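Let's start with one chain on its own, the form predicted on its own, as structure tokens.
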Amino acid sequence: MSSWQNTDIVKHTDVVIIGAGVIGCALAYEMAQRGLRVRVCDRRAPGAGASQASAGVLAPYIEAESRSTLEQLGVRSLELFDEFLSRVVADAQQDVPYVRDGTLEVATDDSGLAGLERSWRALQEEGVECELLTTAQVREVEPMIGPLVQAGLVVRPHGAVSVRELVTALVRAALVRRAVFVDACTVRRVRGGRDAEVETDQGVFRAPTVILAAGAWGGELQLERVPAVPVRPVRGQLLALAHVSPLPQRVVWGRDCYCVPWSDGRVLVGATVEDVGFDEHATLGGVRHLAAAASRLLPGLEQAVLENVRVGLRPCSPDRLPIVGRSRRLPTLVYATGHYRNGVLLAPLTAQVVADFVSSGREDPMLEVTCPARLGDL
């Protein structure tokens, strides 16, 4: 039996969650906290898919276009992070490295400078605390920056969270609330009825609600009378560097990479965007691209130790928005997938909205823009 599992496994439960990435684990915690009996099924250990290759950057004002739906969702979720994480840490009795000291985005040419100026003006109009820096000011706030920098933009609400520790804490906190995690469990198909039946290689689990949070693999799952969910895998490679001294002061974002420092002397460098199907291999080209970009951005990283290369497959929807909400064709099925590059950032909001919907029927406005029906007869 996995070390993640409780021992009181039963065949019938209130909710079955398919997928134990950061989204699935956050859902398990929120719903177990509401008193629901929850089982999480995954063919891997929790967090072993796309989540383990995430740098944990919390930066909605960089990841999304100004005033876009994605930006609005990201900002809402970022506002939940402090309270969400404090609950998880308290229940798990485990610290999770987490900072909200802003991001520094830099420009190295005229085009980049124009882009930073546009972003700065847009953020000022939105009332976001930010500062446009000259070359000299960038070097003052970040002495490690490379020689090509022309300007910088500090966005103060941004931050980062250590994803591996976050997933571990979510699992422990959910276990405290009596959730059950079943890893090494392959889901074969989902059938409908008053209670859904989730057929796995470890038996059939029944529940009034099944949540599809299987990330890039969601489209491979057999769903009775429902087309495959339209998500595709997009590979991201990430470098984990160790023994970095001195450390960058905060997350530094350049044109070709971003660097996330942690107090233990590590820096995460991400991330490639590769449309290569379900290929999870690290490649020489990916490592070379990230290493060169990181060295240009922060030349001091040349002396860092390459600890490992992490690879994850992000679940990308056709419009790059999450797919969250009830299935029209299979009422017992709820989707929570398609978060692409923003699964960690959007985990608190997704978990809260879906848990409220499942436990009390409350329909948050988020569900209007993330509804599966926008992408077909799901």
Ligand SMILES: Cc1cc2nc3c(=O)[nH]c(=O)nc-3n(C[C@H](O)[C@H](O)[C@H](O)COP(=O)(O)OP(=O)(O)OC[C@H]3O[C@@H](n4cnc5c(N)ncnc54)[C@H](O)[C@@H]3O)c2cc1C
Given for the second form:
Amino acid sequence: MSSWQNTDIVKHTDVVIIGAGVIGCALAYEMAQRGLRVRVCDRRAPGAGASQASAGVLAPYIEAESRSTLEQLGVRSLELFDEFLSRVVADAQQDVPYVRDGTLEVATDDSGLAGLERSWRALQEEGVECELLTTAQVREVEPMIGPLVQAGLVVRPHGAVSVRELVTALVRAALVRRAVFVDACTVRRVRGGRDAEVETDQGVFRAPTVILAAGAWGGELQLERVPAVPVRPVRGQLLALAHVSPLPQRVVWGRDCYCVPWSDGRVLVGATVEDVGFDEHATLGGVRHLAAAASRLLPGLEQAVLENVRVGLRPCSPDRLPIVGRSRRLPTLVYATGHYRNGVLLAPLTAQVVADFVSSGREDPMLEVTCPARLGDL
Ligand SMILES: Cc1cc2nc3c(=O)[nH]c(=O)nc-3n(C[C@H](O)[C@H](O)[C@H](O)COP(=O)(O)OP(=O)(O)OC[C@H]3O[C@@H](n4cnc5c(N)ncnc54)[C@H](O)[C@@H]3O)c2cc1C
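Go ahead and give the structure of the form predicted in complex with the ligand, now that the form predicted on its own is out.
Next comes the full complex, this chain leading.
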């Protein structure tokens, strides 16, 4: 029996969640808070999939095209973060490092400069608090910046959250609300019926609602009468640096990498984007690419200690939007996967929308754009 388990395991719950990544854990917490009896199964420990590798940057205005669906979802979720996190922290009785002091995106060549100017104009039109900076102004706000910088764009609403602590706090907060976590539990198959049956190597769990939050591995699950969910793994490598002094002032985003500073002297440098299937190894090429990019962006990082290399498989859907909503073919099944590069950012919104839907049938407009049926007969 694992340390994550409550002792009062019952075979039947209101919900079984497959996958204890940031999405599954956020869902578990929101649903347990609404009074649902929740069981979460993961073949590893909570957060040990893509989530442990995540940089935790909350930056919808960099990650998505202006006025795109992804931007709208990201902005909505970002707006929920303060309230969501304060609830989690209060229930878990555990702090989660979290900052909302903006991002500094920098350009180091003419095309980068043109891109920053375009972004700045689009953000101005959207009414987003941001400033376009000259080279001298960039140096003022970020003295560590490298010699190649030509301009910068500060986007004020952006931020970052420490994902490992976030997942631990989500689990604690969900446990307080009587959720049950079963780790080292591989789910093999989901069968339909009035109650779904979730077949695992630790027995069969029954519930009227099963949520598929298995990240990049979602397509490997056998679902009765339903084709495999079309998510594919996209590997990301990230460097965790320690003993960085002085620290960058905020998240610095360059052409080839981004750097996320934390007050304990750590800086996370992300991330590669690699199409290599289910391969979770770190590679010399990945480390070299990130180390070189980080040194160009912030030369002071050359002196940092390389603490570890983190690798994760991002769950990518064909249109790069999350897959969230009820299955048409298996009504007991709800999908919550495909969050690709933005699963941490989108966790509060996904959790809230799915929890509302499962507990009260309320259909948020998000479910129209993330509906699984857009991708086939799911
Ligand atoms: C290097 C890197 C940097 C990133 N940076 C950011 C960032 O700055 N901001 C951001 O918002 N996002 C970022 N992301 C993306 C983010 O990490 C993902 O979108 C998010 O972690 C996806 O969460 P998840 O819960 O869906 O998947 P996961 O965290 O992968 O969790 C899925 C879980 O399901 C379990 N599972 C799978 N199959 C089974 C089965 N059959 N039985 C039991 N359990 C199963 C797995 O063990 C796993 O724990 C980054 C990703 C990477 C790799």
